[in-house]
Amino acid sequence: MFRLSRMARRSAFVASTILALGMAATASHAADKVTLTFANWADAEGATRPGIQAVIAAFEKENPDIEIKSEAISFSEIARQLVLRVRSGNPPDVAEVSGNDTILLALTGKVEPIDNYLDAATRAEVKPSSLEGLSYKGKLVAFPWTQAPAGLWYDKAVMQKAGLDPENPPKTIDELMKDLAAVKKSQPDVIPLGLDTTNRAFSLISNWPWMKTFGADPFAENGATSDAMKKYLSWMRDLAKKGYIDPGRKIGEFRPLIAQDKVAFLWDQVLLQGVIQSTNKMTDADFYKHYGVATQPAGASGKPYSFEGGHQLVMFSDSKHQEAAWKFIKYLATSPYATENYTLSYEASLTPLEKAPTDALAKKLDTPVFNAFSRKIMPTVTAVPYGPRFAPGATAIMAGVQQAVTGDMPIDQIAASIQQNLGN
């Protein structure tokens, strides 16, 4: 019978011991590794998927003890799924949210307050204004990821053809109306003003600054029947009757048109530059010669307003990995790599940081568009009244706006109908 020599047996024992120790170490390392689930729509959209996947890979490389499992969910579906998962006790560790969805999630009582993790140094890095509107019951429930306020974009070539000063966009509603009339007369095939008036929650968010500059607040007591709201509705009707707006288009449908010089003024977010340049292949230098952006023309209030349409990040109280979740949130929102390779490159949005973390990023942010949004438009952002009443209220209000721009029903009657449908 074949027998191993004593030396061979010893070698086999040593080898098996080393193998066992290696397997034990590997198992221990695997046990120590944290897997975070990240619910987001960035990975669900072709335009942003490469960017978010690269940032996730970079984070995992810097944090080998954390693995990110991205759960791609469409923007239109994510809020409903998150609420259902939170109620069933199975939320993701981190989620991308925006607008009214942030507050609706906070209402579940299952969003982990960021205050418990936000250190003084990180708080000092972000703009104080970027944290506004992200608190619930005195607790910070979300962290700003990207910032995307709206401004009045203008096509300088269209303005020049209309006999307008392309370097002097309108500053008041009266000036705007005169400019729209000049565009309509000189270029009948051009939409003078791109404004989303469709019946959806985003349209109310987009129109909120226009209501605000007229002094209107339809959610206030009897606010839909106030004189200010009626003046806003009358102005909207005037825009439609004179052919200054195209009521049937969503905001995204105006974007390729302004890239083709078919829209004179467009109420849109900071991301518009990227859309235009991807459509007409303009260089940065040519873009800044051709397009500009300014604050909203002021109405009766005498003040311009804007809305903030950026994205936030939340974590959940049922998560077993909250420290790791916060590390990931902080990386996405504040790291130089994520800022350069996602926020600026793919979202084409502003960063929540008070100042750029590197000289290279500071140079990238030093453009006419980013400077206009950061220095002039961001200070005009006004809070939108998010909460459980917002979504159904948006349907009632925007239905009234549509009646104003497409029909002949008396404005008083439209205002009364909005008020009745709001239930106050």
Second form
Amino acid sequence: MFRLSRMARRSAFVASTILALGMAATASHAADKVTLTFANWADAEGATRPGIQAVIAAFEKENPDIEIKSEAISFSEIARQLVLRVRSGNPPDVAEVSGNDTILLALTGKVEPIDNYLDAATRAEVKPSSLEGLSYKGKLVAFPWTQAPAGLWYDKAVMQKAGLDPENPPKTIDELMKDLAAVKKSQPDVIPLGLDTTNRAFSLISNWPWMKTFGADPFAENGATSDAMKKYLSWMRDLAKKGYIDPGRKIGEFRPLIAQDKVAFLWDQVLLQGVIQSTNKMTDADFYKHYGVATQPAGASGKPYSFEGGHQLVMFSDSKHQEAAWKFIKYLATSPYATENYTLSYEASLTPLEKAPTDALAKKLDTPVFNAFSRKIMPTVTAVPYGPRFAPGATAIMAGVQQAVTGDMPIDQIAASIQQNLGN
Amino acid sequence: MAATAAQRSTKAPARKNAERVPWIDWMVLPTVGVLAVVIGYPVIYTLVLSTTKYNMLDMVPPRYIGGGNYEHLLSDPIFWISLKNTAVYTFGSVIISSLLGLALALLTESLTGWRFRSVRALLLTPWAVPFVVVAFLFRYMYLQNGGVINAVLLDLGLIDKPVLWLNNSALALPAIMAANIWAMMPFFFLLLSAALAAIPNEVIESARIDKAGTWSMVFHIKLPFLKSALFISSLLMIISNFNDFAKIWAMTQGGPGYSTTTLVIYVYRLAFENFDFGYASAIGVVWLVLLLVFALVYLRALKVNP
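Having seen the form predicted alone, can you show the form predicted in complex with the partner chain?
Starting with the chain above, the whole complex follows.
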């Protein structure tokens, strides 16, 4: 029979004791460690993945008792998946949301109000306007992470070729139409105006300021058949008939085109600068010489409008680690590291913070584009009527917009059809 | 043989009811159980949901409303547009691709050896391309700015300005159908080539001896032999196209307006954008009934032409 020497037995005993103690220590450490699930699309998109992963790693380093399990879900899928997971009692702890999806989730009653966690000091740190529209039944249901309003971007090189003053973008719809005509005439291969006319909720959000500047509100009583809405639809048809817009493209499809001087004006969010620079590798100085951004040209109402398309963070009432979840949310939205290394670097968006937390960040935010968005465009942001009617309404309204843009059906008939489908 | 049977019957009289086929074979119970869970439960649950008002966002249980969803369906113009678009898309695609598949099968019939193998491989390529890839491929080919189709047509002088293939209410559905036909035609080509090869040589030879011409050979000899293959493959493709989601969603998402909204797109929007599962289920039931009709015709056809 095989026999161990006394020395070997002693060594084996010491080794097994150390191993057992080590395992016990690891187990107790694991038991203390909180794991948060974080559903987000930042980790699903190649452009933002390195940024969010770096920020998560930094948070975990600062908070060794919290582990973040990132669940990458595409932007177009996240609302569906979150609602289904809430219904099946399996939501994540924290999620990235935006637009109508924030309110849709709140409707389920399973989003934890943030008021209980938001202390006065943190509340004072963020812009009061960034919290607007994030309440449901009087409770704050989401915390602003990034701010991304839309403005009218213009390509100065294209404008110059069209004989337009590149430092003087159009301020009214009439001026815009004249500029578009000049672009079309001088550069037929350039899309004069990039507008998202797809049929999805985001498209209605993007078009909402254009409806507003005509004084239209299709969700109001008989709003779809109002004169203002018909004027807006007629203007859209005019744009299409004259070849000023390229219907059916998502906003993201215009971004690489403007980077190649193939779009003259683009209605897009603040994040466009990052996309253009990642496409054409322009330096900041060259970018500001080549592109500019202004407020929306005012329509019949005489006022320019914009929408706020930033991202928010929510936590769920089923989460067993709400304290840790709030800590993570606060870190993502307000910490200097996350602001610098994600919000500014990867999202190229504005921060919800009232004041830059460091001088270095203040310097980074002091650019012509950020200044234009903060000072001129943000004040024109109009609330989009999010709620249970918004998603089905968006399908009906954008279907009508598409009919106006791509067909010959009389505008009155289209307006009546939108109204009927909104009623449905 | 008859004698043996008679001897057997005299020696060992048959048990009473021995010839009766049992109404269920106990051995199939596991299969029945699996089918009940995988198919039966979802179908029954959909039927139940279709009689309720149930929105997932409300966080309240489904409320029974009887035939309310079906009444709404009758007066819902988008449902009728979707139904019409589904019929046009399905039957249009199947008829055209089957005719093209038939023509190609007849044209390549006389090719043999490496020539046939090369042509067949080339013609089958579209069938190997995933549907979503087909959709994106055609979407970019149809682009108004930079699309290859408009570029070629402009170069040839056939058009004087780019055509909005996917952004014109009248052209969008035919444009998607063209992509679908391109992807589906090899299926018919493959099946009909096999059916053509199975026509007995004696039949072809005797027709030739009778001096049958090319057209006469096609119409009077070959087509009658291909009839059952054509019929069964068409039925299969009708069922498959009725459920086609990927191509339409990737190319137009049902737009512009509702011009390419089919039943499957409409149900998807209702269920997964509006979370209106009650009404979406009612449309799903109508859709299921329509598909069942085709499935029954298919089963009957299989019985007639096994």
